[in-house]
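First, one chain by itself: the form predicted together with the named molecule, in structure tokens.
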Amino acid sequence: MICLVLSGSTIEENLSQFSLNRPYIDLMELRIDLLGEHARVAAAEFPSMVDLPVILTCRRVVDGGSYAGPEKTRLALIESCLEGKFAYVDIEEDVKRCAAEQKARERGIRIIRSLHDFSGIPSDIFHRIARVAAKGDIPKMAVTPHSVLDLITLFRVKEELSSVTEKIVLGMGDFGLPSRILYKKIGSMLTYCADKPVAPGQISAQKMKELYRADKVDDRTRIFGVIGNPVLHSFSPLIQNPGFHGINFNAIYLPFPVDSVRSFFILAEMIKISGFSVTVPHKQAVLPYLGKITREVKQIGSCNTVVRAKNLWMGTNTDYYGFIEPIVADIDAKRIQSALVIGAGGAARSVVWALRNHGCRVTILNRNIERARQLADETMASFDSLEHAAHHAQVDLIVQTTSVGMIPDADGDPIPDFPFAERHVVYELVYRPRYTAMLKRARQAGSKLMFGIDMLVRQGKLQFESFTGYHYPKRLEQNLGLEED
């Protein structure tokens, strides 16, 4: 079940959040601690105004809520609200027997016994879940994983406590996001969503239902994802999930913040992850775990796509092909014979190797000249310092691979003096914004422009083929242009 946490301060505001989210949710949590004084009085009426089950909750400040008054008053408020037709009431695990609890039992309202831990995961989490369940209540553990190893503990809940059918388990914060999306794999009966997050890591109900289709996950759903740190901003779920849906492929693709690649491979075996994309800073760190790699991965020394192949993990690099694909014809026809590559980082390695493997002459310019020299040595290219960019205006192709110009540094231009001309092809790897400051200058000069977002989509489509064995659905491609600016 997908549960919407209502964060309004009035009943009207909450009714409006309810109607906006109605298509995506199965139940709601009315947080009376977030309501104004007047609205609290009317809270008991709320379940009769909506056509979905409602959880009644009055969260204390210590548990991440807003209720700061005396405990006696809080429990009396919960008790009075239980006059309403609530389906569940959330009473914290440490609250001793109280009148609210008794009233809930008399009225057939199920009790959720909650524990919130914002510092970590209690060492006795399994025991505590079992103890609450033994009393006939629904245990709820909202805890804070700080690493992939912590996340593994949460994924063990399903196996360790398979006899406890009704329980709520979720990880808060960035490392907890996979547990919120894969709530069914953890054995949690519901996941919480909100328009305005009221707990760390909550996402919107629309995203949970339409992008991830989290409520459709079953035993046969294949799990894919992207690993990185940070990774929550990744566009890849927006490419892969609609593609899976478009070909009726029972799969889900989600971001995994990863602190340790080693731990992630343990998790990947445990929950049978079928494949994943790899982003900064793990593109090199995954290499020792791969049983098979392509020639490009070996040359570049970095891998951005991993798939399960029989009993081993296989690594490929779709940046390489996503970059070179649209210019191969021009290189073969000798319209592009020489290139200036700005940058010598991870992306530049794919670019330079792809150009060199296709017979293009390359000069690498980088702020750190030693890094440019190293890549040039490996690939039999030339190098120079960034300040000398204007001396290389005779090239056919300019490829910008640094992070300069990327939002929030949208005015940044790594080669502000470079004299762009009509005959140049200018290839930008930064994809946010679509038109970087450098591309705007090249557009004014009449150069041919190639966009980072298009390369991102191309490499994503290639990953989709590796993951599914099918082409990306053509009719969805137009939705992938993402924003124009």
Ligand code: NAP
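Worth saying up front: this structure is predicted, and the values here are computed from it rather than measured. Each form is matched to the other, and the largest set of C-alpha atoms that superpose within 1.5 Å is called the rigid core. Numbering follows the first chain given and starts at 1. First, how it differs from the form predicted alone.
The rigid-core alignment places the CA of A329 2 Å or more apart between these two forms.
Relative to the superposed rigid core, the position of the CA of G84 differs between these two forms by less than 2 Å. Taking the rigid core as fixed, one finds a CA shift for L34 smaller than 2 Å between these two forms.
Same protein, different state: after the form predicted together with the named molecule, show the form predicted alone.
Next comes a single chain, given without company.
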């Protein structure tokens, strides 16, 4: 089930949220701690105003809520609201037997016993879940994983507690997002969503239902993802998931924040991940775990796509082809013969090798001159310090491969003194925003612009083919940012 957490301060606001989200949800949680004082007296009537089950919750400040009054008053408020036709009531795990609990049982309202841990994961989480379930209540554990290893603990819940059929388990924060989306793989009976997040990591019900189709995940669903750190900003789920749906391919693609590549491969085996994209900073770190790599990966020393092939992992690099495809004609026609590459990281490696393999002269600029020197030595390119960018204005192509200019650093410009001209081709790999500060300057100079979003989509379509064995559906391409502004 997908549960919408209602965050309005009035009954009317909550009814509006319900109406907007009705197509995407199975039940709601009415947070009376978020209601104004005058609205709380009408809370008991709310379940009669809607056509879906409602959870009654009054969350304390210590548990991430807004209710700061005396505990006795809070429990009395919950008890009074139970006159309404609520399906569930959330009462914290540490609350001893109270009148609200007794009233809920008398009225046939199921009790959710919740624990919210914003610091980590309790060492006895399995025991706590089993103990609550043994009393006939529904255990809810909202905890905070800080690593992939913590996430593995959450994914163990389904197998370790398979006898507990009704339970709610979720991870908060960035590392917890996969547990919210793959809630069925954890064995959780529901996941929480909100228009305005009231807990760390909540996403909208529409995104959960339409983008991820999380409620459709079953034992046959193939799991794909993108790993990185940070990674939640990734555009890739907006490419892959619509593509899966477009060809009726039973699969889901989601972001996995990863602090340890080794731990992620353990998780991948555990939940049977079929393949994944790789972004900063793991494009080189994945290499030791791959049983087979393509010629491009071997040459570049960087991998951005991993797929499961029989009993091993195979690594490919779609950045190489996604980058070079739109400029091959200009290279062949000698309109592009020299290039300036800004950066010396994993993305730069793919770019420099692609250009060198197509006969271009390349100069690498980087703040860390030793990294530029190392990449230049490997690729038979030239190098220089980033502060000397303006000295290389005679090149045909400028490629920006760093994260400078990416949201939230949207005003950043890696080469603020570079004199762009009409004859230049300026290729920006940052895709959010579409027009970075550097591209805006190049546009004013009349340079030909090439956008990061277009490269992202091209390499994403190649990843889609690796994941599924099918071409990306053409009818969907126009919705992926390919059209010119």
